[in-house]
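Consider the single chain below, provided in structure tokens and representing the form predicted on its own.
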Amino acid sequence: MRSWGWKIICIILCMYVVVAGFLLPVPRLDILNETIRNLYFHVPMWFTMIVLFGAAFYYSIKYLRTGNLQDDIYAVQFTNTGIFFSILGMLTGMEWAQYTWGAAWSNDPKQLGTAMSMLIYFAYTILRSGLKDDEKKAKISAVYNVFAFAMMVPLIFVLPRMVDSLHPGNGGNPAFAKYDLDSDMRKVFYPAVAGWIMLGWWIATLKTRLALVRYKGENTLQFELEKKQTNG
């Protein structure tokens, strides 16, 4: 995935969801009005979440099945831009509830499930700063992100739909796709879902990629360290 191709599809997306974003109609609906427009940005930030906690998952398994310290590097900074994103998912949701629910925390259950979600993740990041021992750290860090993501699922995708919710698609309420999504916003939707996971995962390769040249960089210096400590 080192090709210019799908970055430039990326810039092209993301560029055509800011502008159709705001200047294209929308279906004039009691509460939401122009705020449904909104839909662009806050559900892909949160589909761009999951696939980057995701491939974090994946990651950590692959290093407690390999042990190769770079499975758990593209982990970290897969699981980090992740949060970045739930951090932007969180901020947007707010934004929408404060004028659609009148308050931009209510306590709904689908808010709670995610603030949940996202203090387990912060919490992953503590864990890996009170940890110094890379190989320790690294075990320890993809146990714990393996179960992070296991909790995920039914904080934010099953108990938010067993209680009463405000939140689309949850506690009864039909999800947009079923009422408020028509066909002009599907022609911004999708591409904004497309544009932002792709723009996710272009940040956590380049934060990948510095991490790596970092980690090989002090493993050069250390290893030469230690040969003119031998020679010595």
Given for the second form:
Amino acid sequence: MRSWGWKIICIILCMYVVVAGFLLPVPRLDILNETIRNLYFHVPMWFTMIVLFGAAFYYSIKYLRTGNLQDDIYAVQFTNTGIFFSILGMLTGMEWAQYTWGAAWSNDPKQLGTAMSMLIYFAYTILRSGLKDDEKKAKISAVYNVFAFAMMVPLIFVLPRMVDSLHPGNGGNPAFAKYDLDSDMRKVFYPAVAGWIMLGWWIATLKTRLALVRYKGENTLQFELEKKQTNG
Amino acid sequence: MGKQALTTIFLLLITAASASAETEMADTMRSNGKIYVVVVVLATIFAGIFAYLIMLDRKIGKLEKENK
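Right, and the form predicted in complex with its partner chain of this protein, after the form predicted on its own?
Everything in the complex follows now, all chains and molecules, and the chain you saw is the first one.
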């Protein structure tokens, strides 16, 4: 029940994007046609994912420094929400690609790089479910998470830019920022990025708070049990 | 400023106008206002999702208070 201010801003931004994203004019480009409006929805998914994974990375390092299990809960929930947004980004990207590049999957370097980093993060959840001891689980998965983030950055930002890619801004293809993203699109795109990131952050904090409540509940139970054992 | 210059300017204007109209966009949807139907549907869905999120947020807030 912390501050509602930024959540209201998030709602306003997202509603604005839904309305303005379809009503404001966009540049007339061949092949893309009206699908250029997907830029307001598909691209912010990835921005949100990166921010959430970044937060998870931060909390993983924090956990390794402090050893506080609450930081581990933060890291897990931010990673899970990031994975959710990465799946949304991947699906929307494949749908968009089906109608503009001619195939949902064309082994585009950025598609491959993203798929690889998604698999790395899927492995994170599997790794966690395979470990029983809470402390060990938290420590190993925190170390893994740091590596996962360190792998994601070159896989998504560096490697696709060094080879030919269908994505704008990669392999000699012009980025939207160069001339396609005109002033009309900026008016929607920047609020869209901010709004979606805030939405992802909101969902992640909700999940974190719920997990923290559960964690505290479990710990009080454990605490009471220990008390009973020592008394009886 | 001969006739030729005028015709070239005229032709250029025509090609510029037709070039911008060539790319197929959902212009009919815009002109007959059907695009607003799409916007209303999406706005409804998003309003619903946000109402749900606010509800969840308040529920979790209550849980947090109870557990303190």
